[in-house]
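Form predicted on its own, single chain, as structure tokens, below.
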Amino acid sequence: MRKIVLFSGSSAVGKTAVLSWVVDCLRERGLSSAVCKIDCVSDEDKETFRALGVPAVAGISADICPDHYLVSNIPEIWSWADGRGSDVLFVETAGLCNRCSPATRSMVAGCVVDATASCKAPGHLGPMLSQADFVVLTKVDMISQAEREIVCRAVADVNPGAEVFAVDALAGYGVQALSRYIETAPAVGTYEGDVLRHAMPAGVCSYCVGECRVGSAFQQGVVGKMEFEEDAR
């Protein structure tokens, strides 16, 4: 049996430093942790966990949407972590398109929203968001009271019934209380016959397999066109 908890959000929300802080921290409760990273260009990410005595791998998906390369990747992600006897698997990925989400429901989902992005970011993160178990508010160190309220509510509107966490990063302050969320959450005793919480973008079209021309004529396959209305002047 093993927990397998989801950390996905955009670019530079502080995934990593949180995540780095967490896993300290359940290592403290007695709980041993590995560490999977998902990106698209770099891998330098899985150093961090290493130098904290975390075992953690990265995969590039390079061409490929990092979240599609991720659930295709699960088994695999799945016998690595029982390889190294963890108790728990973080599988930590970037949502690019904010329409995808990775989340399976057999995961425990986590989405880490930037406290300082505008008040109107959560409801742009689709997915991601609406589907989470938690959220992290990263950098609350950097707004007001009255701003963090805000922000809370514009993640309530998008999903009412997640945990959310404030948490400042680069000094620890709240990962205590996310580190016990994680703890008390259900393990999973495999990934087989896990199933994804929201289908992913339909696809694929001729420039997901390399196509660079532009124009209608080199156009193919699932292809989405813009209806425009009539001037209104």
The other form holds:
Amino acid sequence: MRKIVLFSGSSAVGKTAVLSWVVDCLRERGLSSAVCKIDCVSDEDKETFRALGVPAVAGISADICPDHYLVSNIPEIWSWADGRGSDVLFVETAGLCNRCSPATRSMVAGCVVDATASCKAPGHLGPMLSQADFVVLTKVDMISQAEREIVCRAVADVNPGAEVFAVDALAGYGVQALSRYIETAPAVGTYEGDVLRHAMPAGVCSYCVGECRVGSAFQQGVVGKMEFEEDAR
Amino acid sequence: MKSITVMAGTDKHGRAENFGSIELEMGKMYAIVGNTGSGKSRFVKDIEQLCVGDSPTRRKVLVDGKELDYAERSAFERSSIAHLGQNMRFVLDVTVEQFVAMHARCRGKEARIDDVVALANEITPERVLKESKLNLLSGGQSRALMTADVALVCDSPVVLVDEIENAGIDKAVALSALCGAEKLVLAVTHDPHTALMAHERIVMKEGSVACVRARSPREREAYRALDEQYRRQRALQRALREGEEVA
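Beyond the form predicted on its own, can we have the form predicted in complex with the partner chain?
Every component of the complex follows; first up is the chain already shown.
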């Protein structure tokens, strides 16, 4: 196996739809893919890829943060895809709180952004966007050319270096350029010595380990408290 | 730039299109016609994205006979192509004024907010205000503002227009704002009046170009009659909207 490509992004932005096109385009270029979907609840997306003839597994993180769960499972996912003889392993994240990014140095890290969401959305995405190598802007058929330019600019303000691909994942516009980028992205060939691009949050509090009761008496470990501005009191 | 060339690709069923290439010249207007689903919008999209065999139609689009690489394509698209699509709504959560300012910044231009709003208000009778929320504009207001934005903020040499007559706006004012003497204009339309404004028309069928026809002398005469009819229709529509007798 040659490389891991990360597809991160909020829920329902079109990660699976884009990826379905990309695995097809890569197959036309003679590259085989495998897909690992990390999710908290449902694992039905893996069937989408199996229907395309692509080996797919789902990791259900359940009570654990899905980004932490992803990083903890990289050695296992890597050997699974390697055993299948795949050239490229795609890892699709669950995309929840925007605080973490499971991107590591040697991955080709992508962030998928819904063009119809808000021009303020890119500013709220955190390391998932700021640490990405490439950005996929989806649903561009739904917005005007002017709005697309404005959203691209908002993405560039957060991550000026990222390659941006505007895609209509229903008709398949823009997926060829994205696939070519993934094909030519540098291959590392191993996860040995790899490190996260952005540290994950500090803290294990009582709620992380199953506490349900509300109130200061039940809070132990690393507990963060809000600060209120003077005029908000 | 002098011309854009479209090289044949494939139709909906993957069969080769049976034209070699079509050359589109600066200073001319072309109409794209055909049934719904015949591939008109895709034809225009291929040109907007300056495809090099990498779109679903596999067409190639050349600028002055040359294929552009990926970086050149994005730069050229930003500087030279304006696309007024079929969208009837904006989705971004900003005001009209912020929208024009942000778009002008993207294109590296001065934001002529008052001019853009004034032009939009010539195109639609429903007032567009600077402080209006962009995504609350009506279909007609959105189309009018999109048109004014394409005409004044983009001001690109290549203009692509998709079904301008759909939103109940003043088509004549909108088209005259969009079409300059030196521009290359492609207009997707179902309307014979709009189609006969064009020097040539490209007829689409089943996702491919079926033929290209030049406007004949008889069609120029037909255009005059259609134009008169259009003006009459506009007058009746105004009376209808004003609550007057429609006669």
